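Given next, in C-alpha cells, is a single chain: the form predicted alone.
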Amino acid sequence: MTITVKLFAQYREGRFKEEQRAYPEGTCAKEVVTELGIYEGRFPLGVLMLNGRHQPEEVELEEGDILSLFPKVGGG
C-alpha cells in the first residue's frame, strides 16, 4: 500500500517534507515512525495525525492515508 508521510519542523532536517512511501498491508504508524528514526533523535514525537485526526501510534495504516508527524514544541 502507498501512504503519504508529512514531516514538520525539525523532523524535516535530513529527511523530507512530504513523501509517498510503500509499506506492507497491516503496517501501523509506529512502524513508520521507527523506520524514520524519530525515536532515536533528540526531538520526541509530539503529535501524530492520520488524515487530519489525532490517532495513537498503534493505528493501522490503509491505502492512501496521510500520516503527519510533529515534534514536541516547547516555549513560553
Given for the second form:
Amino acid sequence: MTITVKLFAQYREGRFKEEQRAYPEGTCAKEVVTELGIYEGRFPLGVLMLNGRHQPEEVELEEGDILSLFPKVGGG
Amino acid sequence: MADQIYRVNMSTLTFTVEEVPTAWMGLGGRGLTSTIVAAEVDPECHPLGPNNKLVFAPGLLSGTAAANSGRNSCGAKSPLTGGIKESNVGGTSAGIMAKLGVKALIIEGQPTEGKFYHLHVSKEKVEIVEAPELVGKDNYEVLDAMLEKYDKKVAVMSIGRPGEMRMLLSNISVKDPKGKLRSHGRGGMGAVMGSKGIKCITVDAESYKETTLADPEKFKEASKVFTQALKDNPISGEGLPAFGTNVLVNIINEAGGLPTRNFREGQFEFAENICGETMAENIKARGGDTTHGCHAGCVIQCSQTYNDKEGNYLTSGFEYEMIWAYGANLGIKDLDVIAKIDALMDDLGVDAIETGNTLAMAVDAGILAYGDGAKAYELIANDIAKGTFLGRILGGGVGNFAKLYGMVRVPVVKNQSIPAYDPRAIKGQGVTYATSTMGADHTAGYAVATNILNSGGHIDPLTKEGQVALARNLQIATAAVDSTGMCIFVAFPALDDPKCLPALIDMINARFGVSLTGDDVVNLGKNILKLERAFNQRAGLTSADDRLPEFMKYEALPPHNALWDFTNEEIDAFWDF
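Next up, the form predicted in complex with the partner chain. The previous block was the form predicted alone.
Up next: the whole complex, starting with the chain shown before.
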C-alpha cells in the first residue's frame, strides 16, 4: 500500500518533507517512525497525526493514508 | 526606595507620585492593571472619553535577572470590546519601568481636543510636553526623534496615525532591544492612548537602579532552575528558537484548524510557502537572524530578523498570527509580501490580527481579492493610514466593518476578532475565545497546547470532553503568569516540567520576601478573572456575550467538517469556580 509521509521541523533535516512510500498491509505507524530513525534521533516524537487526527503510534495504516510526524513544537 | 504609583492627569496636565496602596503591593502586570481599572474606572464610561484610564504595569519579576520576565501590561476599558482589557508586550518598557521603581503608570483625564503630548518619565517626575512636531508621524519616525533626544537606552511607547485617529485596530508600539517594535496589540489600546492626547511616552533609563531582592541567594538559585527548565524544554529550548512562532503553520494546518479564506476552510493549500520551516530556510539563505529576543533577558529567542532575496532588511518580529492572517486567511502565498505588510503595520501601529481579519472581510465585501497582497498593502498604507472614508471603516475592525456591509459571517467574540486557530476544529481554544474576559484571545488560555501540541497531555481537539475544564485551568494559570511579567511561552515547560512553576514562585518569594504557595498563585489567577468579569458585567456584558459567532454552529469547517457544538449551559459552566 502507498502511504504519504510528511515530516516537519527538525525531522526534515537529512530526510525529506513529503514522500509517497510503499509498505506491506498491516504496517503500523510505529514501524514507519522506527524506519525513519526518529526514535534514535535528538528530537523525540512529539505529535503523530493520521489524516489530520492525533493517533497513538500503534495505529494501523491503510492505503492512501497521510501520516504526519512532528517533534515537539509550539508557539502562539 | 519602595516602588511608587506614577499618576498623570491629562485634563490638568499634572502628575503625582503616590505610595502603593497595601492592597496593590502583591500585584504586578495584568493583576495590577485589571485591579486598578476595576477600582478606578467607571465600567459605563465611554472608553475614549475622559473617565477611562490607561494603565501600564510591569510584571512582579520585571527588572530582575529572571529569564523572560520583561513583559509589560497595559490596561483600560477597551473601545473594541467594551469590556476590560489587558494587553502585554515585550520590548524594553517593563524592565526600565521596574528598575525606575514605577509600580504602575496611570494616565487619566483628557486634554483639549486635537492636542498631542509627549510624556517623559524619570525618577519621581513626569514631564508633559506638547509635541505638535510629532503629530501625523508614525512609530519609527517618533522612535528616531526620541532616540536622538535621549540616551539610546530610553524606553519608548508610541502610537502612529491610526492611534491618533482612535481607530479600534490601533495598538501601542514599544521599542525592543534592537530598536525595532513590539506591540500592545489587541483591543484598541492605541485608540485609548490617542484619546488621552498622548503621542509617545519615554521612560528614562539613566537614573535607573537595579531592582531590590529580599533574598538574593534564594533568588539566584530559583532563577537557575527556572532558566534551565526553559532551556531543557523541547519547545522553548529547541523549536521556538529554530523556527519561531511560525512553526505552528504546518501543525495547525495538518490538524485542519488553520482558518483559511476568512474561516471557510481549515487547511491552506500553500501552507508550505508560508510555514516556519520555509521562513527559517529563507533566513539562512539570505542572512538575517533566526534568534532574537523581544526583551532583554529572554532565553527563548523566538523572534527573528527577516530579509528579502537581496539580503536587505524587510521586517522583524515576524510572528505566526501575522503570517496566518495575511497568508492563509487572506490567501497571500508569498512570505516576502507578508513581511512587507508586517513592517508597514509595525510603523503604523495596527494590530495584525484585527487588521488582517478586517481585510479578509473586505474580500467578502468585494473590495479586494484573496491573495492580492499589493491591494492589501495599499488599503493599509493609503486608506487606514490616511483615514479615508474606507480607511475609517476598515479601522473600526471586523465587527464594525461587518455591520456596515451587512455581513453575517463575523468571526469575533465580544467584538474582537478570532486569532489563528479555528474554534470548530480546536474546541478547547474555542472555549477560551468564548469565555475570556478579553474577547477572542488565544493567549488568554492556550488550549492549543493540549489539543494539538501534546503539551500538558492530550485532549482530542474535535470532541467536547474535558475542554471546559482545560480552558478554565489554563485561563486561571495564564492570568497569574500575566501578572509576573513572564512571557507566556514559559507555559510550555510549566505544563510538562514539574520544576518550572515552583521555581517561578520561589523567585517571586525571594524578590518580595513573601511565602506564596502554588495555591496562592492559583487563587491570584482566579481572583483576577473574577474581578475582570465583574467589571465586564457592570459594563453591560452578559453570558450572551460568552458566545462564538453563530455561523460556526451551522457552517461546517473542512476537512473534518467540524461545527461549534457546545450548548450555552456547557459554556457557562466555565465560571463555576
